[in-house]
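One chain follows as structure tokens, the form predicted alone.
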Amino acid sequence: MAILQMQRINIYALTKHCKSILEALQRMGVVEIEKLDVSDSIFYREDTGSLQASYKRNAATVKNASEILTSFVKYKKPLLSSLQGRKVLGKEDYYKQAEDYTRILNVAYGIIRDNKKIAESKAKLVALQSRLESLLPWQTLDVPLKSYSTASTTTFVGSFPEKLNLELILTELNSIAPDLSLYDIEIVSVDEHQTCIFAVCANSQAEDFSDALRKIGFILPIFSTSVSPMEAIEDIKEKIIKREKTIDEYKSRIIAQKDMLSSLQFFEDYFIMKAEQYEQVDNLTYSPHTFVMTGYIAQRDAQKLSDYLLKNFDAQVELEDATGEDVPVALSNNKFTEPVEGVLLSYSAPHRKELDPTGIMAIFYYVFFGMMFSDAGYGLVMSLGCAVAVLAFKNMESSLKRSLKMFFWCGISTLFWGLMFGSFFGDAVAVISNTFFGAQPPVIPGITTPIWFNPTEGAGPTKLLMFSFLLGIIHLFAGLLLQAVNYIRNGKWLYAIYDDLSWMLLVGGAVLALLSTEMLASMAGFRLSSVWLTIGGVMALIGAVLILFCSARNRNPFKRLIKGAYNLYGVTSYLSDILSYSRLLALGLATGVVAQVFNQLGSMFGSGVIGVIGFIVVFIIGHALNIGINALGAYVHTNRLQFVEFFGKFYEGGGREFKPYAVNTKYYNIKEDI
């Protein structure tokens, strides 16, 4: 558990090696490149904005093409594909595939162009279908769908927006224009939403007839035709068939490129990498024949990288210890504690001047998770599942692998506490023995009987609650000790006494005093001798005095006393923090009780064949749900105890996480070891 020593690295090399060095550093992922500010007039910078934009456009193009391809071709994903990680590609294979970028870009443009043609054809198809639907009510009309005039008559073609019959139409017309007589109306079609008509009127009354029709809701058709509606319908149907064939042709052309998906994905990664390389070029400084690069590197990698660059590119490397507030933070932990680094970094990276708390946090994290999940069967399933996944999928992404390793250790802790409390899929062994064999379960320590105690029976809940409080106090004191160590490392010995020892004396003394009273003794199951009441009281008094007079750093005695009194009032927050650890009891009991309920539900089917089948179904579904829900609850509340109770006592954070220039791809993992 440590923060790695960082070094500032300066690289000097010939300009002709710049691209190769950047690509090598990207594959190695060990250097965080910084922008170098050089005011000397012989140095200059390159503007690569247009190149970056070009590569980003190319990346967007092949990404768009691959998305189009996957929308037309249903690719089969392997089972558990999310665990497989990115495909590993060697440096030589990478360069070989990269040579084909012109052809793949042309393929991508072709796929996008064909998809655009499909979209255009579909839009035209929608318009044709809309026109067809509007003409269908007129298909029995044997004249063109438009109004026209002869020497003595005028025709009217249109519809009313409701269901009408001829009698209603004529009645409405007579009521509006009783003088009209030289006209005739024929209903072409009727449905629930409209009534289509064809009318003819003498020219002398055409204007009055038109006004009367409009007053009763007459509207002209959306489309007009120069031929009969039936002829127009047949023409549209032919156009629809041709348009559908065109769509199918373009679809076939896209589907024919189905084997190009991996190449498109490769070049999406390739163009992203190239864009990021040119982003880093902006951070470099050039002279007529050389370039200079600066950044940060972990000390453990510095010499190896220096030797590599000298051997392969004849580059000169200058290393020096990194100082200042802006130095990035990289953590180094062992296999047991490293998996919880992600939890710590999700809160904040530690400041360079404070201890890395990952190691201490890991111990409590695994213990608390195990107590809250607290079933040996569940822990066994979790550990085995995580172990198999990590071993089976070697190329798994590092972040996912780290999470699975964390849950592996959480499962081991859960297995331990489950054995301590005698819970193995609840009371599954006892229920199976009683239901299907009519016998008492065998005595198996940790499986049918607890190695320590059963938290669901008798005084078990109270005992577990007191143990949870004890773990909580130890957890809080660990945080105070870490803060004291940080103070001492920075030469602030008195702060360690005023801010940390004082609270340990106050809280610890109060606990000892309470445990010697009858009130708490009944809950704890034991009672300290009365001498501890005196010892605890003295400890608490010393701690309170230190907090009151010394915890506030102010030269004004009155202000220091007032602030000290306010700080002393913070003892209530310690009480609240300690009570928060009761969640260890609550979630632990919930897991065990719910598991027992599912076992009892499964046993209700009886002991016959149907009973066995029913028990298996309920057992699998019930315990799967219980694992999912309570594992999530244990994860959330374990994080909460770390973030709020533990970190709140000592952790400053605010460090800048070390983010080396590395391969940032979606599909392929291209790496180069030093």
Contents of the next structure:
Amino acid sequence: MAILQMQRINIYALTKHCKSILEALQRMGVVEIEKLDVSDSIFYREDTGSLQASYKRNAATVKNASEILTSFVKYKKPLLSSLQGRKVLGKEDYYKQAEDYTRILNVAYGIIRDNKKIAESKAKLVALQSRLESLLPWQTLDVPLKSYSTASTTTFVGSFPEKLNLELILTELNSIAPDLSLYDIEIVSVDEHQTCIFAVCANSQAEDFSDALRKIGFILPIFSTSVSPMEAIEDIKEKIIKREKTIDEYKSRIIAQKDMLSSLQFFEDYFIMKAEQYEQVDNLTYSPHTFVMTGYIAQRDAQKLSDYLLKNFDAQVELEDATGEDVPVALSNNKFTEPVEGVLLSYSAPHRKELDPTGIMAIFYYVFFGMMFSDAGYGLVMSLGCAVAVLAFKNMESSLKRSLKMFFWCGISTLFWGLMFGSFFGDAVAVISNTFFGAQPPVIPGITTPIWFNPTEGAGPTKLLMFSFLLGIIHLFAGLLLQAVNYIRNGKWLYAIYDDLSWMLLVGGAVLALLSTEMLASMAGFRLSSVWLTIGGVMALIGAVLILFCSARNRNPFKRLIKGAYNLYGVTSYLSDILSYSRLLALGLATGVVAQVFNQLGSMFGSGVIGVIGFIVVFIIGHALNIGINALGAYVHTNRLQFVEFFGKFYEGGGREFKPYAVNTKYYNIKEDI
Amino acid sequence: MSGLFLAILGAAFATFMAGIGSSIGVGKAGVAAAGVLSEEPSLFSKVLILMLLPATQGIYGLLVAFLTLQAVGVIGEPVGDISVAKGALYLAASLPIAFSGLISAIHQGKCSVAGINTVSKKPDQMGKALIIPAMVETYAILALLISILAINGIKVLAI
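The block above covers the form predicted alone; next, return the form predicted in complex with its partner chain.
The next block holds the full complex; its first chain is the one shown before.
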């Protein structure tokens, strides 16, 4: 549990090694490079913006191609693939694969081009199909679909936008233009929405006839054909078949590239890595033959790196202890406490001069999680699941591995509290032996009978409530102690007395005094002798006086007293903080009782074969559900107790997390150890 | 009116009022979650967790109902007649989780919706997005605690 000592690292080397050094640093991932801004007559900076852009463009191209490929080819995804992590690639393999640069890029362009062709063909296909549909009503017409005239007649081809018959049309024409007579109308087709007609009229009456037709809704078709509609339809059908063939051709061309997926993914990673390398180049400063780089490195890695760089690249490395406000923060913890780092970092990285609270937090984290989840069976399932996953998938992402390790320890704690309270899948053993064997359950300490006490029976809840409050007070005091240590480390030991010891005296004294009164004694089940009332009272009084007169830092004595009184009023927040730990009891009971509900439900099918099957089904579904929802609840509320009650007492945070320049890929993990 | 009726009325209150609250809360969060998934299907597990946060009140209600039914002998071992006074006490004991569950689940749902929006824009801020709805749940937990303690106490009263 410590914040690592950071060192400033300056690397001086020849420009010809620049690329290799950057690549090596990226694979090692131990240095955070900072921008070095010196420019004078000798030193200058390089602008690689356009190179970065071209690498990013290439990355996007390859990504696009692999997305297209996955949309056409069904790749089998192994079960639990999300646990698998990235494939590990050695340095040599990496360089070997990278040689294929142009070939794979061409493959990618080819796939994108073919996909574009498919899209174009599909758009044309849609156009052809809609034309086909609009031609279908005309297929019985045996002349081309257009209006033309002879020496004495004019033809009209068009439609009415409603369902009509010949008689109706003729009557309407008659009523509009009774003088017309030299025409003939033929109905080509009728459906719900339109009536298509072909009409011939003498040239002398053509104009009047056209007007009359228009008045009853006649419209010309939006297209015309040079051949008869039937022939046009045949032609379009042929074209459609051809287009479909083309689409299939391009599709099979894409599918033929199905083995290229891993190469495409490799190059997506490769181009992203390259772009990131050039991003770092912007941070360096060059002279005609050398370059300078500056950044931060953890002290434990510093010497190894400088030896490596000297040996391989003749680089000069300068190291000094990092000071100043902007130094990033990296944590180092042991196997037991390290998994909780993620929770701490999700709140905020500690301030550089602060104590890393991970270690103390981890103990409380596991204990609280276990109490809220408190079932031996569930803890066992959780721990086993996490352990198997971590052992089976060696390449798992480190953040996921960290979470699983955390839940492994939470599971162990859950198992412990479950045995303490005698809960194993609720009261599963008792229900099974009562229902199926008609016998009293065997006495197995921890499984059927609690090792400590049963929190659901008799005075159990009150006892556990008191215990929860006790744990809460210890947790809060641990927070105050951490603040005191932080003060003392910075030489402000008086503040430790004013801000921390004072509250411990006040809260601790008040609790002792209350425990010797009738009111709390009946709940706690024991009563301290009345001496403690005096001792506790005096302690609380000293604490209160310290808070009232010393906790405020104002020079003005009047203001100081007012502020001190306000601080003293903060005792109410301690009350609510302590009461907040009652969730340890409530959530613990919730897990246990819901587990019992499912066991009861399962036992309702009786004791026959159907009973056994029913019980197993209800048991599996019910307990899986209970594990899911209550593990979520335990996780969230353990975090809350840490973030609000615990961190509220001392944690400043606001440190900048150490983010070393590293390989930041999706599919491949390319690593180089020093 | 028998005491048993009053006790079961209490169990019913606890179940359906907390259940209504959770339905509304999870429903609201579910709408937001589905919206996020249309853009970012990879966030499924994260938004699912946020969406499920207001589901707990319904379970707390169920829990209190179950304890009540067990205490009056409807399930498990029979306990004999329940006096009207005792039944009324059970009814009263169910009220904290009934009301607190109803209202806290609705408001927790709103916080979950906001958290889902946060996660959709900044998936790495999951920890903080999770803690905010959990603040609201505190009050459902306190109510649950009082309901459980009350039922436990009433069980041994000789009235």
